[in-house]
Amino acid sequence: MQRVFITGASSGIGAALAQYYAGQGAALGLVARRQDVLEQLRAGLPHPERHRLYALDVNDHAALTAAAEDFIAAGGADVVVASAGISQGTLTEHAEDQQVFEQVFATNVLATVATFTPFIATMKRQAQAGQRDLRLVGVASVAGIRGLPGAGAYSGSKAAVISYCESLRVELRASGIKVVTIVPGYIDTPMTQVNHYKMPFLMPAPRFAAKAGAAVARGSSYQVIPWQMGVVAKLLRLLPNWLYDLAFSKAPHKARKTKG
């Protein structure tokens, strides 16, 4: 039976992945802040008795490590998915947005590192014992491909996730553990439902989860979902700065938490 540990499991991409893996017969470790929401999620999953709940904030690294150790003690882990993330509009000119930058980077980047760290030594031993299909999965975003105006914190944090996972992938290449970077485009979740602008190629969360799960199973190093956004991402990489700046200088901004 596959064992999968997922952060940010209470809603959005994390919840969709929990439902996907539970449907595949996996035993899950589900991490989110609210116990009641986690219990509601578990109750709706196949074989709820298989799944362990960890109500904590991923920025509490000690609690996150304790949860990881508990899940490992219960049978180890095959797949670890760091999907906890937050998105908020930010403008550097407003001093009060500094705290938002810190919160976004802490949750999206540092918590990803803290999610993976407790599992690596054990997964290396599992690999040495002959176990295959071991995966560490980082959830990034197409917003990390190039910096979007009004989204310095989110774009910067997701760019950091992409680069971090690439570094980790190379570090662990000979270990038997594969690092998979999943790069969602616009997925229909509470995070995107607040956007008041057109979102091309918007994909339902369950469909995204199935495609992401298939990419993880393949051990893909980097997968943009949906594929159309992968084409857009490649084109964005190729644009010279002057053309990118001209095209995106008037792009719509995600709303800020505070107004300066």
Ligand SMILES: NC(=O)c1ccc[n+]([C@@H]2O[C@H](COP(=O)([O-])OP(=O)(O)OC[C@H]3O[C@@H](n4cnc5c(N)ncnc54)[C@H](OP(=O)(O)O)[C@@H]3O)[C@@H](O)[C@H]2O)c1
Second form
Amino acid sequence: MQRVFITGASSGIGAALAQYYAGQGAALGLVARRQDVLEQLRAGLPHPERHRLYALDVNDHAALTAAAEDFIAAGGADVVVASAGISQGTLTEHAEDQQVFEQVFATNVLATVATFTPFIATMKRQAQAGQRDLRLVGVASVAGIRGLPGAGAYSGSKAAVISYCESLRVELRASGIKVVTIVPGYIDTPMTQVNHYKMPFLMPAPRFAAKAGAAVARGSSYQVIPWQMGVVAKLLRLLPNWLYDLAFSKAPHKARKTKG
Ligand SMILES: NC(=O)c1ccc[n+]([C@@H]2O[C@H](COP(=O)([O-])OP(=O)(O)OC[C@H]3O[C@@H](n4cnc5c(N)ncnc54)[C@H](OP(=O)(O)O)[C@@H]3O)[C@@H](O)[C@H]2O)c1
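I've shown you the form predicted on its own. Could you give me the structure of the form predicted in complex with the ligand?
Complete assembly follows, chain above in first position.
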């Protein structure tokens, strides 16, 4: 039976991935801060008795490591998905946004590292024993491909996730563990439901999860979903800075929480 550990499982992409993998018969380890929401999710999944819940903050690395160790002790892990993440508008000129930058980088980048770390030694042993479907899955964003105005923290954090996962992928190349970078475009989740601007190619979370699950199973190194956003992402990379700056200077900004 496949064993899948997912952070950010109480909502959106993480919850949709939980539904997807549980539907395939997997045993899950589900991480998020809201215990009640995790319990509701588990109750609605096939074989609820198979799934373990870990109500914790991914910025508490000791708690995250203890959860990983508990899940490993119960039978190891085949797929680890770091989906916990936050998105908030920021402007560097506001001193109070410094703490938002810190929270966003901690949750989106450093907690991704802390999610993977406790699994690697055991997964290496599983690979040496002949297992071939071992995956560490980072969740980046199309927002990490070029810096979006008003989203310096989020864009910067997701660019870091893309580069970090690439480093890890090459480091682990000979180990038998595959590192998969999933790059969502706009997916219909509570994170995007607050946006008051047009979101091209917006995709329902269950469809996204099926496509991401297939990319993970293939061992794809880097997958933008939906594919139309993959084309946009490639074009964005090609734009010279002067043209990018002109085109994006009036792009809509994600709201800042802090005032000033
Ligand atoms: N939706 C999109 O269009 C989109 C696009 C690109 C990338 N992404 C990325 O996809 C991932 C999931 O986003 P989503 O759209 O599913 O957002 P979401 O619906 O807001 O879900 C975020 C999840 O992260 C968890 N989380 C946040 N901070 C946490 C913390 N400190 N400790 C533990 N869990 C934490 C939340 O659980 P609790 O609140 O219960 O802790 C929740 O389960 C994020 O990394 C996001 O950046 C999303």
